[in-house]
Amino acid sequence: MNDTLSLLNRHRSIRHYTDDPLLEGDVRAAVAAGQRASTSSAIEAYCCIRIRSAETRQRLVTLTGGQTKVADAAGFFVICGDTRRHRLAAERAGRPYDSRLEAFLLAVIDATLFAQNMALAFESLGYGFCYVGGLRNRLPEASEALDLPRGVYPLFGICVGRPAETPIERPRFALDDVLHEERYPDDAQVLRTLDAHDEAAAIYYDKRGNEMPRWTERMIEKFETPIRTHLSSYYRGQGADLT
């Protein structure tokens, strides 16, 4: 076990923080971690967002249906993939821009990346960070609130900032149940690894004192009924063409 695989063995997703302020010079070296991350051919399809505006994280609460760690945070960054750059140089060239399925989903992974590098930055800096997946509930609004230029797709937000708390290591599913060999295991196989996941999320939650339904009940109920769907109109809208 070497210091990095320490670090993110060490994760937990921090949910309160303390009231100590993001120092500037940690903002930009994690932001400048975030950029040595992979990119696909040097595109560099991302940008980052930080909303100081107490007014505007006090609305971005409410988008996010009421997650007040936005506004508690010391930061609040909003995670975009960015295609307008390549939209820019095409036009002043005269050239045409192919704004498909794969221009975007480059962009939504080259973000990602980006946003992974960033965050373990800060926790490497004494930082907790925590995800915040509600930006895309109400996203046209979002957008509104950030100005967003056509070609801009916002994809989640991340609140930074000292922890308040130490919560529990949260179960994953076991290495071999992720790491397979040669060929995806049959239906059989897959459905032993979910039981023995289930057992695993309910001890986790009872440690935490919390009754929850079995993980399994719960990945059902999360997909059972259609969420978010203004999102393919919004990307579209924003020039996402997604075919």
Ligand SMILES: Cc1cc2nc3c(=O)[nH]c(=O)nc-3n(C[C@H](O)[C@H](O)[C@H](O)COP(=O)(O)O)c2cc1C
Second form
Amino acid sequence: MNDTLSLLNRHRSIRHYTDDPLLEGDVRAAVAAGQRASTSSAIEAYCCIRIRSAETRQRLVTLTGGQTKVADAAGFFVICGDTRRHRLAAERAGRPYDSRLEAFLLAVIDATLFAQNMALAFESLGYGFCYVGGLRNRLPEASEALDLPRGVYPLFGICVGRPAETPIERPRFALDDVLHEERYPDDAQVLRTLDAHDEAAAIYYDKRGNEMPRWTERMIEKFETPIRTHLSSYYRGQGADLT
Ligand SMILES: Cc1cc2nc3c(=O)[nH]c(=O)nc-3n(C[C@H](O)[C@H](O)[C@H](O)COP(=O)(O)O)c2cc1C
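Would you mind giving the form predicted in complex with this ligand, to go alongside the form predicted on its own above?
Time for the whole complex; same chain goes first.
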């Protein structure tokens, strides 16, 4: 296994951090590595906003459902799809900007690729990170706290800091359950996959000492109840047409 594979395979989300600061050179190196990610047609439709203000961080703890790591981590970054540059270029040229779903998706995909490259770069420098999708819990308020202009779509946060914990590896599906040859498997095969994953997840929770419902049960629960139902109206308000 080479160093890159070994880094990728060592990943665990880190939610507790030491008090060590983020070195400025490391932040710039990680963001630069993020920027080297592939970008659809070179549109670079993303940005990240580093939040240093303790007051804003505290506000975001509340808005993310009490995730104290947002305040505790040495660094907190908000990852955004960013269509503002394209909009301003079009506006300055007196030309239309088409804000339908494809433009939104391009920004989400670009921003996510950027973020994962950046996060892995931080890991390679000895930091740990945790994404914070909870940023979307109360997005209009988070967006107001960040004073985001039209065309900028906050997607998730990332906490970064030196690890103060060593969590055990969280299981994934078996490789052959995600790597399909030529065609998607039939439903019976997929259902067998779920049973195997339930078992792997049960072993994981057992090791962690957590009583948890089966993985499939958790997924059923997660997707049977609508959550964050404000998202389409929020993103439309930010200038995404989404049709
Ligand atoms: C987009 C995204 C959003 C996430 N949001 C949160 C979050 O709000 N809070 C949290 O503690 N973990 C969050 N996570 C971390 C996941 O729970 C974690 O990656 C997953 O359980 C797998 O664990 P691992 O990263 O340790 O392998 C998020 C992960 C992703 C990719």
